[in-house]
Every structure is written in structure tokens, then in C-alpha cells.
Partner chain sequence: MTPTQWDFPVELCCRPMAFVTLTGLDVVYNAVHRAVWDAFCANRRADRVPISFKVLPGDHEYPKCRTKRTSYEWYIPKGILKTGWMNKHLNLVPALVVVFYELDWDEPQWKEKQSECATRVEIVRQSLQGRNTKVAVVLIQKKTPLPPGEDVIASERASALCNACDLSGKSLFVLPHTDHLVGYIIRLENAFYEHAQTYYYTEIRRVKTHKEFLNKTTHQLLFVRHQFKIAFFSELKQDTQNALKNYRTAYNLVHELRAHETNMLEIKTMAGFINYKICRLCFQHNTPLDAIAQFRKHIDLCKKKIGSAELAFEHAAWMSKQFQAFGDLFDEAIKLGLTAIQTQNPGFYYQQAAYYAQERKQLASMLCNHDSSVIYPNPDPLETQTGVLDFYGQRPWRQGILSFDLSDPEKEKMGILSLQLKEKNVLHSELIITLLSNAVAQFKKYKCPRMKSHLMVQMGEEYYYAKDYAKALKLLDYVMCEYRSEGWWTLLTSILTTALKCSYLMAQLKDYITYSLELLGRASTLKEDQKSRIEKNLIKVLMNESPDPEPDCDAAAVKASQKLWADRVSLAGSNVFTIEVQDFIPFVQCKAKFLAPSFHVDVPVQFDVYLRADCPHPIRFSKLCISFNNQDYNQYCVVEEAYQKSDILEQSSQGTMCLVPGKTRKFTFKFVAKTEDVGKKIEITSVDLILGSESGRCVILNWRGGGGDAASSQEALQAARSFRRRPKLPDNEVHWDSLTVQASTMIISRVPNISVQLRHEPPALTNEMYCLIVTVQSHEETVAKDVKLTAGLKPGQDANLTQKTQVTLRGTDTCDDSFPALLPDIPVGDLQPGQKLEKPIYIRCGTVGARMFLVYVSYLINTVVEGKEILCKCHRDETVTIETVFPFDVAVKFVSTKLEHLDRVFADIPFLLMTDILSASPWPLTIVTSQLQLSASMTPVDQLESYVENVVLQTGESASECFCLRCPPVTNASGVATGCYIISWKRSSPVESVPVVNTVITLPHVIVESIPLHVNADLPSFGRVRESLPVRYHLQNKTNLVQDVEVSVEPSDAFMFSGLKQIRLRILPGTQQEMLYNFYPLMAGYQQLPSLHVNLLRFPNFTNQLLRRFIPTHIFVKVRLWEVPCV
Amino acid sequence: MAVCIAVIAKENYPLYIRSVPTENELKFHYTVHTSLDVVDEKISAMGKALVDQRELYLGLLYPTEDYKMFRKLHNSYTDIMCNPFYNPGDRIHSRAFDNMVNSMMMQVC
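With the form predicted on its own in mind, show the structure of this chain by itself.
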């Protein structure tokens, strides 16, 4: 069950975060950043080992049954990035993206 959806910039700040119920948004904000710390640890551990730097596979980061949800989110994010009026790195303020996230959370809940 998805209760929070977040899009994080490569500099580790949120571009978009939505949670259900909304009063838990701060809690999920911290959870998202904690998850990013785990990813950073995996990447730094790979750097210490004698591994080809092009091999950046981190393992399975989401359950396979959630692949369709991830794909839908990724496609919507790609649509935002292709918008000529969106500046990469800015917070995401899009009604279409909000509607898509809300529909995903309603389907799952």
C-alpha cells in the first residue's frame, strides 16, 4: 500500500512529496531522506570494492508487483521534464502530475 510518493532531485532535496493522510507528510519526508542514506551507503560501498564503476545496479529497490505503479509515475515525471516551461531542479507544481499521483494512491488505498 502506497501512503507516500516522493520525487527527489539528485542533490537530495524533494521536488515533490505527497502523503495520505497529509498530516504525516513531515514523517514521510524524514523517511524518504533516510532511504536515500541507504542508497548512498550502497553506492559508497561499491566504490570501496574493486568493482567496475559502470556497474551501478543497487539491487531491487521496489517490490516487483509495484512495477506498474513505478512505470506510471516515471512516465508522468518524464512528461513534466519534456515540458519546455519546466526548469529542471524546480519543485513540481503540475495539476496533471497531482491528479495522476492522487489516482495512484486511491487505487492502492
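Form predicted on its own done; form predicted together with its partner chain now:
No partner chains or extra molecules come along with it, only the chain itself.
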């Protein structure tokens, strides 16, 4: 299930962020932003432990996430990056990505 999906640039700003109940958007933005604390910590720990660098899934930030969902999202993100007209670092505006995110959110409702 997903109520909010975000793609964050490596400089920690959001490339894409969308949540289902739009009235509570701000709260989700804050949640995503605060969860970056854990991401930061996990990434810095990864450098030390020399774990498999190809494994991009950091694991659970909060105990509600799903690995399959990550793969799906990541594949879609990869597609965007492969688009020659996309400039890495720009905010994402893509209908295909929107649709995919919608489908992931649909599963809840």
C-alpha cells in the first residue's frame, strides 16, 4: 500500500512527490523529509560496512514499505533517466511516471 511516493535527488531535494489524500499533503512532505535523516545515516553506514554497492534498496525506513514496490518504482525511475530529454536533477514531470505511481497508490483504495 502506498499513500505517498517520493523520488529524492542525491542533493536531498524532491524530484517527484505525490500523496493520495491531497488535503494532508504537507504532513506527508514533512514525513518524507524527516525520513531522509534515516537515509543519510544508512548511506553513511553503507560506506563503512562495504556492503554490496549495487543493492540500492536501503530497507525499511518505517515498517510499512514493500520491496517489490521499490523495484517497480526504481525501474520506472530508470526509464526516466534513460530519456535523452530528461536532465538529471530536474524535477520529474512525466505522464508515464505519474501513471505508474497512480497504479501503486490505487492498490490501497
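Please read these numbers as outputs of a predicted model, since none were measured by experiment. In this text, the rigid core denotes the largest set of C-alpha atoms whose superposition between the two forms falls within 1.5 Å. Residue numbers count along the first chain shown, from 1.
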Quick one: core overlaid, is C82 moving 2 Å or more at the Cα between these two forms? no
Is L36 among the residues whose Cα moves by 2 Å or more between these two forms after superposition of the rigid core? no
